[in-house]
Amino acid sequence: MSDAIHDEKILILDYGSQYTQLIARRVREAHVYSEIHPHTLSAAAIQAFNPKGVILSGGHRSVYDAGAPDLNPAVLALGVPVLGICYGMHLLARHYGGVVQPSNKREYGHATLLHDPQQPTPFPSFFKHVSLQATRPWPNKVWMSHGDHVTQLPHSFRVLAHSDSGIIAAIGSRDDRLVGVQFHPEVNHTENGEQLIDDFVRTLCGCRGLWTATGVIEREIALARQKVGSDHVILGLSGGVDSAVTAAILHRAIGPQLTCIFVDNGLLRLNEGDEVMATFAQHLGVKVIRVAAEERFLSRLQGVSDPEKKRKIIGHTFIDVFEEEAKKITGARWLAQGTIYPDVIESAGAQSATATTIKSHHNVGGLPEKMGLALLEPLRELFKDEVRQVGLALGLPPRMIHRHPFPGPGLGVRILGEVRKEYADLLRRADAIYMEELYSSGHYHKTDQAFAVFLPVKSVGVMGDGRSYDYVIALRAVETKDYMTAAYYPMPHELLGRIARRIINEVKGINRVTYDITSKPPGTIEWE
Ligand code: XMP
């Protein structure tokens, strides 16, 4: 089987920066394959790995602070190009007999990179755009989080570019193949950061960029042919990217082999069931069992409204339902799944460098083991934005693949309080106004995550002549880059205005719909 796509590794040492996943990616977006490890690695796992290339991240300790990390001598043994970002450039320095001190000047933030153009430099297309000047024509503004900074160079080091308040902002190694910058080119406040990250994997590691989707795509199903041979395989689909993703590809690999199971669970968005079964069923010929379980869910989350509570029962219910109909299917040794890599990466990091877990949020944790199945994971090294692409590719539609997230929960956790029938039906119909109108003022695609809030108060109105007494909806927009943190989206009055009269007039039993203006923290994204 061809493995090309892996023939180029980069492999990047995590010391602990916030930003190591952000490096990952922009190597990744340079067509490169690599992955994340801690620090830690040992010298016959680095050796295995054979990259082309180490990246050593950043990292909120001092060098010298006692019981910091240290440079893994492993990674210089390999004798293969090294970048060090921010500690990892610190460390650089350290081993080689370089001084690392802290900043009396604190340089947080942005800053401006200063180099000369004449100078030659391991990064060409990077560096056409600093100048030896903070002045015009290009003050490259660069971003730095660390108050130490190398004082002192090594000898077998040289200089390769200051920020503007005289701090060493690169260096290099005399044969370049160390190099080190005390800012972050893989975060977006760092212009043109992403060609020092391609100049770094092309120009000094060598790589060509072999890593691109339509590559992924072709290992990933002759990888699953291979492990699956003639054996079945089942998948529970959801209607997120992920599970979309890796039917679509299965379905490449194996076709009637797979089988994949849809829980309609009442909790869906408006004609999200149908939209499922479109896609899949409709137009790509997939197999899908759709399994009407509203009544079971619903009855079993009756007079709940604590959500802790609610989320245990939707996920209890989702495994007894899921486990009743896999077993029907005769003959399936294997279980797919959506984890990607942020999955796998974060797993890792919470318990150990070689853990791994079930996706807990596709609600089947547990389920592999206790039906006797192998887990199937096209995903697996795959960044979300790279899922994307992967999913075009394979054909599916623009708006499944750029969908903002949903819950596993699904209106479950925005429905406040007790679920009901009622509710769902009048929530879903709100919601579906809402995205409607977002959809069509272009707002949808500006904002990172927009949805309806079901809240089971009564206020009074008047409607007409008469007065009313309906329940209230909260509409909700964020803009946010990981989730972790959100600011709610400035969304132009007039659209509101429109929507909220929409939802009023159409949806008989809503008489009031607020905007929810808070931000996270100390808000989060979803009600609950
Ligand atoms: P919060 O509400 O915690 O949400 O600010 C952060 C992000 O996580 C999503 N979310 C979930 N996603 N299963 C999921 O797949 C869940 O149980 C779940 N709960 C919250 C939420 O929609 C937001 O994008």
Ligand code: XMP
Second form
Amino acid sequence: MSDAIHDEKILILDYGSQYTQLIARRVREAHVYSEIHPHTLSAAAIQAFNPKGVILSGGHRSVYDAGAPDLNPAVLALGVPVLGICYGMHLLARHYGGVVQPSNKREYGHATLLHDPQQPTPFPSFFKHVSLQATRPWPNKVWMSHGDHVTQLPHSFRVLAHSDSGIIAAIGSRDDRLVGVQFHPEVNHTENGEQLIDDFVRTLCGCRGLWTATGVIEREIALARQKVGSDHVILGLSGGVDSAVTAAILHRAIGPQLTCIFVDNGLLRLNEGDEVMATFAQHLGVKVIRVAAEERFLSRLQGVSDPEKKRKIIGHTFIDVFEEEAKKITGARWLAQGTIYPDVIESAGAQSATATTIKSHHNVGGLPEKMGLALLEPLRELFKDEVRQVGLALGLPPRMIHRHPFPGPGLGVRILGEVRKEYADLLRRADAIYMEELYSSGHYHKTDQAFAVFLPVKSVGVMGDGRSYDYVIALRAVETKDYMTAAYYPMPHELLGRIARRIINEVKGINRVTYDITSKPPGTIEWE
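Instead of the form predicted together with the ligand shown above, give the structure for the form predicted alone, please.
Partners and other molecules omitted; one chain follows.
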């Protein structure tokens, strides 16, 4: 089987930066495959990875701290280009005899980058609009986040850029094979940062860009056919993006050998169950077994108000229902999961103190071992944005692919306190109105996550000529790039007013609507 999409690889060594996964995503955006590994990766493993280039992530420590991670000589022995970001730049400078010291002008946040246009640079696309002229038309803002800086260059290096406060902001070896930047090009706060990473990957490392959605699909189809043979595969279909794309890939690969089990737990959004069946069973011809399990889930949740207990009950009940249905399918040897790359990174967290931790949800966690099935994970190398690209390339509806994240426990964690059918029905209808208005106004795709929350408290209102005593709905909408931090979305007041009026007028039982303006931190995106 051809594996051309992995012929070009960039190795990212994690030194504890909160932005490490963003580096990998930027490399992938340049259509080059990348993997994140702990900085403790052995010399043999580094050599076996055979990368076209290496990126050293930032980190919160100083190179002079006791026990601070050092640069593995095996990286330099590869003879490939190396990009050091922040802490990674300090490692390169110190390794070759430079001096790194704490700065009297510590820079956290935005800084202006200054570059001498006469100085050659390995990052032409990034630096093309930057100069030392005070009246330059395109000032380049970059994101700094470290107290140390390089005060003396190694003899074999030259300065590529300064910040406006005089700190060395970028360095490079005379042959341009080793480069370092004091700032973080991977974050959105750095203007044209993606161009710097693209320059490194394409220009310095010589990568052509083989990592594409089409290439991923072709490889995973071939791999699934090779692994599965004539066996049967079971997949837990949730309606979310990951399981949907997994189903589409496997259906194209093995057709009738795939059976999806869709557990309708009574905690889905309005008409979601019917939409899932229409998309997969009717339009794509996927074999889907729909299990109506609302009563079973709600009965187990009766009287439970603790969020963590609710999550566990929903998860365990899902496993029970799924396992019962799976036993009815003869010849099944494989269990497919929509595991994506951030889940893989999270699993590595137990092995490395500096591995990136990303929140994830496994719909069928624990089932492969329990049921004695082999695991099939066609998305395990992909970030969420790549999963969406693959889904679109497979022909899945754009509205499904670009849908905001939905928690595994569904409305169970968007109903505060005890979960009741009455509450779920009210929330479903209110949330549907909210989504309808966001779509029609063009604000849905301007937000990164939006949803309604049911508050099990009543307030006094006036409906017509009478007094009402009904429940409260809270609306939530946030802007975020990585879901680790989030800012509330500044929804237009006129739009909020229209949404509130519709919910109160059309959903009997709701007489008050509020808007959540809490950012993360201190709050979380979901309420539970």
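Not measured: the values here are computed from a predicted model. Numbering follows the first chain given and starts at 1. Think of the rigid core as the biggest set of C-alphas that the two forms share within 1.5 Å after superposition.
Asks: Is residue 416 among the residues whose Cα moves by 2 Å or more between the two forms after superposition of the rigid core?
Replies: Yes, shifts by 2 Å or more.
Asks: Aligning on the core only, does the CA of residue 38 end up 2 angstroms or more away between the two forms?
Replies: Residue 38 C-alpha, core-superposed: shift of less than 2 Å.
Asks: With both forms fit on the core, is the shift of the CA atom of residue 60 between the two forms 2 Å or larger?
Replies: The answer is no; the displacement is under 2 Å.
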